[in-house]
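A single chain comes next, written as structure tokens; it is the form predicted alone.
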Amino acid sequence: MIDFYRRDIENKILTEDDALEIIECIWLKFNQIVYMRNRNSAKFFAGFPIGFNIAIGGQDADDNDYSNEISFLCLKAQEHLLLPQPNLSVRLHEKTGDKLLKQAIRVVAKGSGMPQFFNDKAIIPALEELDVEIKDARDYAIVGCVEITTQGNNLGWSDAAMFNLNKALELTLNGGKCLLTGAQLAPNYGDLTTYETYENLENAFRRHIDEFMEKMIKACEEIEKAHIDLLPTPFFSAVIDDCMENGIDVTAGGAKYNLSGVQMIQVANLADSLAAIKKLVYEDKIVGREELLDALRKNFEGHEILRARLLNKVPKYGNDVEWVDSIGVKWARYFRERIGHYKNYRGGRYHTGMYTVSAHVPMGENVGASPDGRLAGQPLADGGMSPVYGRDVTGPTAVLKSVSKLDKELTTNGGLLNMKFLPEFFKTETGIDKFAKFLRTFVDLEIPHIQFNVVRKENLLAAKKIPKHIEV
């Protein structure tokens, strides 16, 4: 469609205004479709959006910049309408021109949260590591919000499962029992009071991850079997490479690529929790194992000073503190390596992502108090690669440095970094120039994704009281 409009503009069949009107009509149509979910599903997937995604920019088969007139018209449509659909994405790389980059920033400054940015320098090599051919990797697209896919030849199953690493840690610390209900959800390999060393705790945590991963894989297999038996998709199969040639439905493994993506949730909380245990309990020995476990079981009631110490006396992920960030990296790598031992029911590979949509809220509801100072039931960190709210206290470049330590191969299914800026930052060309340099650094650091909320706290609070348009 994009190339069709571009040719019509070049041949003077359409004016740019005509093309913009057509694009904006498409934008409006996207917002008329409601994805019917049940209440629980809506909690995990940010309500009812259908998840259309249009990507502009990027590179062609010869690594040349692929931005064109339609790229700028898509940005203008978003600037005019500021609607939540489609998800507009800009693929950045080292040859992205300043004109496209700065215009995208000006649209971001309007506060709709779009466009979001993807990094070819990170994503294309990571897809190659996943055994995707280079021509397909360069032609990647985005599904829904941030899920990476090749085009026309893939059943990626990007939301095969979400794995709550923080619940696994909770069970490790509490003898396999849920802190919220007291139910025995996992084998008792000990609790915090019985782990004489930090390494003992890590070994038990590893066992819990392994066992729950095995259960998750079995569940995924049953779901795939059900799709093969009950929901074959002949129309979809007809437009996916290799299905017709192989005579195999796409749900049964007919596609060229057969992947299953699993999200690791949430590395920020996990790193902060393990950092607190490692430093205060095992290294400095200023918090007793019995004291901390009692505090977690009581949701910090009567342990307010201890909670303050956990929150404020240990460095947090997102501040470019090497030893803290490395804890999150270690367990993300372990999870990816471990899941790589499995094949999905279609014979394809499992791979990992780091995004939550809105699942960090209901998943947090099912996690008790955690050693990072988080209270029972509170949300986990948003995004997937983002720091916990308010804990990134050394600036946005430190956030980039922390996130960049997460290998790009960890997010071949998609990674999500949320950041927040005040509207005032974008009021001058100097601010736009600085932000462009910030995004160039994002490319250089090989972080796969970033998106921005540009809004004032006061406007959000006012909108909550009186839902109406408030100028930014």
Given for the second form:
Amino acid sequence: MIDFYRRDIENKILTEDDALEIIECIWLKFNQIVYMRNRNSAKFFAGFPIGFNIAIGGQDADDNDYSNEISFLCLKAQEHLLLPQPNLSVRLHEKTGDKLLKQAIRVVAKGSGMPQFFNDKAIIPALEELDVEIKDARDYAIVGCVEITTQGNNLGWSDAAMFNLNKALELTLNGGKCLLTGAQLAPNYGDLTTYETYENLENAFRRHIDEFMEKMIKACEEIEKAHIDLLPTPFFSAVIDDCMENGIDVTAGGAKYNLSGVQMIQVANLADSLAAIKKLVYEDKIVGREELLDALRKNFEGHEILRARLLNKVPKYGNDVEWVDSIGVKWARYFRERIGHYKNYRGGRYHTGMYTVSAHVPMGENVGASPDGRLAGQPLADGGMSPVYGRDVTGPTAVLKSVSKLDKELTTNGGLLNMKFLPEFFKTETGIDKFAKFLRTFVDLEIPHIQFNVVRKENLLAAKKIPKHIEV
Amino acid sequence: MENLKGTIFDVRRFATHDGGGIRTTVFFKGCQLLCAWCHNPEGISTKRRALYFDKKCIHCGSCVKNSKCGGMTFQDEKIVLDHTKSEDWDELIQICPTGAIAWDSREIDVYKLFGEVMSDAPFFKYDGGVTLSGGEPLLQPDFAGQLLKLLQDRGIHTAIETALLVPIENLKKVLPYLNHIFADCKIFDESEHIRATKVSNKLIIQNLEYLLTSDKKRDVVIRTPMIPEYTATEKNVAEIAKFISGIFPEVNYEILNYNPLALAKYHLVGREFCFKENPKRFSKEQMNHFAEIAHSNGVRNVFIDE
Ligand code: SF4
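Output block for the form predicted together with the partner chain, input the form predicted alone:
Complete assembly follows, chain above in first position.
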């Protein structure tokens, strides 16, 4: 696009302001299209926008920064309109210039949640691990919110499934029975009272994961088969590399890359729950196994002191505490390794992501009280890689350190890290400068993604009262 | 190297106010000044004591039940902690399910602390580093010096915030391992200084002279916090400016605006705050005026905090 832009500017057909206006017009258009989801789907993917994703910056074949005049115009359009679409993404890497980085931060400071940042240093090598050719990996794009894809040659099936690891843990602790309904959802491999050691518990947990994964894969296959039979997409196939050459529809595996992405939900609660069990039950033996299981079954009613202990006396994921974070990492790795043995119906690979959009709310509704002190039906952690809200008490650098322990290969289908900052932080040039340094370290730590809410609590509460009259 | 122990009351990561880049600040316990407006009152006493945090408490009564010497009691439906009672505080802290009872500080050995502050090393790479603050870090000179040396050996930028009310030997022990020094000079007039902080400023003045004639003088920033009625007078700023610029005309001098946040912590340590009504911050004009006074009294490099 930049060649057209420069030629028109040179020939005086276009001014910078004209170009900005054109960009803002298409930005508005993105917001006009509303995708009606059914009730259930709307819960999982709340917010109306479809998820047009435009990425700026990023590195070229010589590792130099790709940004140009249009990148800055895109940022300016976002700064003017502050609308929820498009999902404007900045691809960062070691050679991102200060000018682009700081301009992006100034737009973040306006509070629209955009742009979000992606990390080439994490994503490109992780895609290579997934057998994506380097030229395609370098040219990666983002779909919807945070899903990573190669361009024009891929059926990524990035929302193949979401796997609720916390539900699997619940069934492990309660003999395969749902804490909410009492239904026997899985075989009884024992319950918390019968696991003599933490390792016993882990073994049972592993079996539950394996079995539900098997079921999930079967369901995914049926859906893919149904797409081939009922919903082939010849038009789409015509623009995806290799489909025409192979004479095979994209749904049937005609594309160059045939991936399926499964989300692991949610590592933060899982790490917090297992850390609490490991420390208080098996190591310090302060909490009895019967006592904890009883408390979970009763949603902590009459067990308020125990719940306080679970919440306050064990370190939580997101505070750069090695042994806690590594529990989350361990199970994410296990899941990733295991699913790597399966092939999808198109003959491609399964891989993993860590994002929920808004699915942490309905997925939390399906999980009973958990050993991290969470009450039954309450939301799980937001984002995908983020700590449970309010539990990251060691500050933003500790959050990045914790999240960076999740290998980049775990989120080839997209990872999502939400953080919140107060607008005051961005008021001074010193603040912007420090934030830029924070993001430079984010690149070094090879975290795939980060995005920021820059809002004041008071404004959100006021907006709830009088939705129309508030400037957030 | 000897494994020294020291007493600190906090390690704060992502400290963005005390020096360049992203820093970790270590707060040392113990201070010999008793500034009427102190911002970190928990740092004054050198003694460790138990604290009670009302906001975290769920009033479960476990502490009261287990209190053997009346250190934790119910009074008018409220939990009250009396730190003068010789309780087994470690046990009560362990029993409390919410963390509402906690030590105000901890003793830590220097290698462990070094490991802790190095957690943010990836962030220090971009002009960041470690700042020692307090309390008064120079009251634990061997411990502070060893920590700083370990950091410098790893190429980490080091800074200190000090009130300089210490024997000059303490300063000499630590200075070689510092890249940057923020030194307070609150009040120049000795009797005024005694009125506000209960101690003479002789040592401070002596140490300031030493600092501003040392080979690190360009890395020093002298700071005066503007406290209404105490330090924020034209006379005081003029006297300080004359004194420091007389030793080193290119001295860096920073005037810090009043920070009304301090009040919140006072009830924790059972001290009285010096103002009945917490004063407001100074306006930009007022701050510029103070800077102008410093300038006209010989200081070439005057800064005002943002
Ligand atoms: S044990 Fe802790 S939570 Fe319970 S009443 Fe005492 S201070 Fe409060």
